[in-house]
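The chain that follows stands alone, in the form predicted alone, written as structure tokens.
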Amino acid sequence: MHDVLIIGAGITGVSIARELSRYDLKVCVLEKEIDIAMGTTKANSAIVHAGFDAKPGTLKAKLNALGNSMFDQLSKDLDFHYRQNGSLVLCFDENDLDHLNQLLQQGEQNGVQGLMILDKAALIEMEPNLSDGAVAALYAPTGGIVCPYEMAFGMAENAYSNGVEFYFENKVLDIKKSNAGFTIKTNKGTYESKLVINAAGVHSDEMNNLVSDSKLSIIPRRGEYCVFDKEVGSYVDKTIFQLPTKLGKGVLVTPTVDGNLLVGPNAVDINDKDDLTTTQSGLDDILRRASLSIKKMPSHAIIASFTGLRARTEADDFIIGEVSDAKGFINAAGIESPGLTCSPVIGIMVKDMVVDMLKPQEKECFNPIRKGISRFTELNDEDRQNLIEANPAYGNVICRCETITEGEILSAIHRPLGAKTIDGIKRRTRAGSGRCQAGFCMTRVLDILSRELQIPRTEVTKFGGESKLLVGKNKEDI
């Protein structure tokens, strides 16, 4: 019997688990997928709001802000790349400039610091390549970019090392509601639980509604996305918005922590939690819309383009707390955007209905810290050859357009929570991420798993179940 089980380790889930960490419990994690942070948390802008766009009174007002302010100590904490590099909401149309301003004053109701509105001339100097168009813009200098998945991983592997259990590729198929808790049937097998979270992104609809007679309605929301190559990777400094609309904050153009370009989302309700597609129309839409805020859009240096889900509701706010007709059952569904910038906050809420349900008591021996993967890229030329002379795997590159050596790749395998799959290695040490996305070091990065895994070369995945790379041989060895 556990006493609290979470469903989904997006970045939900593995902040309530690392909060809960810190006490004594018997914390559990299930997770349909192979790996941490497959859902909505790989596919997403990977910004850190302000907070102005929220609409006060919502849980998303009340929480954005403080989690923005939370970031840096838990970048240094948990090892992962953050920038507060502030943000712009361009005005197009000097009649829009009260609603501009309207922004600013919902900021500053929300509890954002330092926001102001800059005039053509200042904004221009700020940012050059940005759209002649553009008449004004707010600025917020709290605005931030991380990388989602990074912090996923940080998250997880501190409430693994805290005592949280981790139970990959188990779908929730059941749950029953019992005198001492919730029996949770799955592909796998029965877990019990006293208390049980519903973190399940775009199914968390599905898993309130299986223990709930007030049903809930999640509406996968379609995000396209196109990246572009570092070498444009400076083209702007700051995250830039357009004065949002009723499907959302518009298409961005924003850096990115690991120094690639980003564009998108367009926001396409559809039917299909699964539907992952990119549409030409989807991207051709994006990239227009985003030539609205720069000067020129550098189409010749797009490397990928990706789509994301969101787990929009009607009610248009975070669903968070205790379900009234299943007690020990509490939601946090409906997390879409600001949901990444608001995660450790709604760890640190839902860990306290949890507290004061069942009165733990706190560990005396938590510790907070963990280490991520040395990135050789970023080491001086005296920390690189310490590292190769201490661990000689670093000193041989593996994926030539980001420099990952075998030693970083090594490290994600064996490290808590490590990576089984080519996308496992691609989103923890980034090989396969640059200009010619795998094209030269998948098969590298594939010998590599087979093994340190101890697997056959025909069953390494690029993301779990079915996406095997390799069949067979096409020849017999002579």
Given for the second form:
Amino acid sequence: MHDVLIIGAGITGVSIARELSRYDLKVCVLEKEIDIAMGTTKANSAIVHAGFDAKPGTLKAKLNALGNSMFDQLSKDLDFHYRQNGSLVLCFDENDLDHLNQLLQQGEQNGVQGLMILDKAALIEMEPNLSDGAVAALYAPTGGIVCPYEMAFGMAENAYSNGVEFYFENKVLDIKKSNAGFTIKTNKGTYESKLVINAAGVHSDEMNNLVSDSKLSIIPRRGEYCVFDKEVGSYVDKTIFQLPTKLGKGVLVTPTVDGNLLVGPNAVDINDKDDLTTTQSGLDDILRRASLSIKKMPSHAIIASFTGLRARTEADDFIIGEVSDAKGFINAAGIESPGLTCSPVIGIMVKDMVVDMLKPQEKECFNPIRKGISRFTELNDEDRQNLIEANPAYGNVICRCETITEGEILSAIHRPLGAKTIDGIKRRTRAGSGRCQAGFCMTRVLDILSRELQIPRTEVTKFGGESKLLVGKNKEDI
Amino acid sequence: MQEFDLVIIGGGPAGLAAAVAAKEQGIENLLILERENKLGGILNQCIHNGFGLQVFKEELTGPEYADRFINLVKEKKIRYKTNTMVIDLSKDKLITAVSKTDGILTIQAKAIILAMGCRERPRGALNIPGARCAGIFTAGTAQKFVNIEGMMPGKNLVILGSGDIGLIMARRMTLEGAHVNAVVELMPYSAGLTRNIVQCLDDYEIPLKLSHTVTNIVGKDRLEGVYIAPVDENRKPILAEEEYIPCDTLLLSVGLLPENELSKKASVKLSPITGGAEVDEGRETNVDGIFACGNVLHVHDLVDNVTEESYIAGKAAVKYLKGLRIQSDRIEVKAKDGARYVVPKYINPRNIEKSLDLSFRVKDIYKDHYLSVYFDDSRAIHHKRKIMAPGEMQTVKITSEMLNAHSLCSEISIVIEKE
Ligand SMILES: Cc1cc2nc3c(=O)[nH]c(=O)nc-3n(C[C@H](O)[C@H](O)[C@H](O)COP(=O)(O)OP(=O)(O)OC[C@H]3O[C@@H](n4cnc5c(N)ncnc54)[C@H](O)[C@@H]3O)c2cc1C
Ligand SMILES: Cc1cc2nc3c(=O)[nH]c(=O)nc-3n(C[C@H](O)[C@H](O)[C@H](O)COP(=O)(O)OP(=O)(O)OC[C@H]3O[C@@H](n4cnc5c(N)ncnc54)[C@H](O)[C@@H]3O)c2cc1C
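Since we've got the form predicted alone here, give me the form predicted together with the partner chain too.
The next block holds the full complex; its first chain is the one shown before.
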């Protein structure tokens, strides 16, 4: 019997898990995929929003600036990359200046610090590569960028080290109220828990609807992106938004915390919650619209594209709290943007509810610190030399584009909640995320995974399930 | 820190030939750095034959061709380090490399030859929409799986791009028991050698769909199929004629890019057309004492040409080390009307002993056209060629007599002419 069972190992679920790991509670996380952060958490804009966007009065507005303020300390404790680069909302039409001012006021109402309006001259001085069309901008110095999956690994590994159990490839199929709490059925087995927390992302409506008569309905809303080579990664320094107009919300251009350039997203409602395909029209559309913001779109430097799905509900706000007709079932549902930014506070909010219900003791041995994988490229030559002497695997470069060594890959596999797939290695180390997109390192990473996990090479997958890379030996079918 | 007269980065056919040439010209203190566990470069995975017809006058497989040079390197006692990746290079010729046994290695060289080869363009470079599932590989990655590891990346394929690697892999996969549905090529002509189209596709009845492209990729975990469509004259897909091909694997052979990340760190100037360095007749780049040859300079279709070019670079590097290279009055060589690029980009006439080969590629297929070389406005060469295709590198010889006769000329140009 668990005290708390969390459905979903996205940033919401793992943030809650980490907060709960401060207490003497038996907590587990069930995740249908093979790894952490395989839902929306792996595919979004990765912006730590300042907080001017949300309508005052909503939960989003209440949590955003607060969440933002926690990133500095959190990124140090959990050793993930975060940079407060600041963001700009561009205004392209003098007639929209009122609207820009309203945004500033809204931000101040939401508790965002340091907002100011920049005129064209100040703007161009700050970002010389912006297009001539921009007439003014709202500047939010507290805006930041983060690697969302790296953050989720940090949260999850820390939660795990503090006692939270994780069960992967466990898809929750049914939830029944029982005397002591809930019985949760997955494709792998049955779990009992006093409380259940629903952090199932785009599927959180389905989980809610298993136990409650107040039905939720999530319509996945697709957002497509293009990622650009590091060669153009500093084309802009700030995150560049466009002031929403009658024509739409606009798309952003931003550096990523790892040094690439990111452009997107559009917004298209779709039916299939597992449909992560990109479309020609979508990619064309974001590139065209983003061109308004910058002088020249470096289209030659695109290295990848991807899709993320927003968990859009009718409420148009986060749904956080105990379900009234299913006591002990807590929703953290409909967590769309700025869900990543708010996740640390959502963790605390939900923890407070649990503490209220179960009155647990705080652990004495809770350790808030997690050490990430030492990145070879970020070290000086002396530290590199020491690292290689201690462990020669750090002298073997596996990914040529990002200079990722075998030592880092071994660490990714053998650390708590380690990588089991090619994508798992990629998200933990960046091997394969550079300009050749794994053309060079795929065979090597596959060999290392097979060797370290002691599985045949034909069993190594890209991201679990049937996503195998090799189908057999040569001439088998002749 | 170690010091060497000459360091060669990359131990593929280019690096090996350059090293052999330099040693033959009397340089003793030289070193080859190679990141793989074996010398030979990409040839190690090219187990088909068709190598060496020009250099050795016989047909060798890739590994056999490489072995000839590896043996020469060993006979000549040229020093090399494998499993050693160069990670940094400065314009002052300071090299940083890393390996398991040496840790961080810093080397000061007096001259450097860049011979890092090329890499394949990935899916992202084309921005093909659709699923991001398993089963999409570059042809070279698939070649490594099959030829080096004996493992099949798929059994039912579509190949996008008709570059030589794609063509070779169409045959290889067929021989290993897979089914190749089609090779799909965006352009109205193949980017590969004619002999490869005949020997790898025609002989196995694999359709080559010219002026077609992949428009969508379908699959959840593993690839389930691709949509292909013909393209119009602007290379935009005609979606009304889209066709679905079920398959478990898509191989991409959509172009090679010289691997010049290190060159950029050393401020080597690159050509926007070839992606390789802009060099003079000795293959010296804009950075004093840094030379380049092989696929890192421009993508070659035949290894024999790589070898020839690398001899030139190796010899010129020795001249440089001996203070015998003359750099004055250099003339720019330009590719014009119909010619896409030409290597070298500059000529110092006083370094030319007898003659000099210019290597170039054309932009389109030209049948019965003339290849002309102009010294300013004066046409010195005018040869009819039966066929010139973008997939086959062309060469033309200019002699020291021609250079002498036009000693005041300011530019040399290669032009493809109708008559
Ligand atoms: C296009 C886009 C851009 C965004 N940009 C930003 C931004 O810049 N800044 C920001 O702060 N936020 C942004 N967001 C929002 C942010 O990404 C999300 O709020 C956040 O990632 C949601 O995390 P989650 O854990 O709730 O959901 P998810 O990451 O989707 O996690 C849910 C998990 O539950 C699992 N699961 C589902 N069903 C089951 C089941 N039955 N059994 C077991 N497991 C199950 C899933 O596999 C998944 O791993 C963006 C979102 C999108 C779509
Ligand atoms: C699939 C394929 C099929 C081919 N078929 C034919 C054919 O049938 N006939 C024919 O004549 N030619 C063929 N070729 C062409 C010929 O093989 C190439 O032109 C030739 O191998 C290029 O030689 P290279 O030395 O420039 O590059 P490579 O062979 O690529 O060698 C470059 C070397 O540099 C090393 N290197 C790169 N960066 C670093 C670094 N930072 N540190 C250390 N080492 C580094 C690499 O590991 C590699 O070993 C084919 C090529 C390919 C790819």
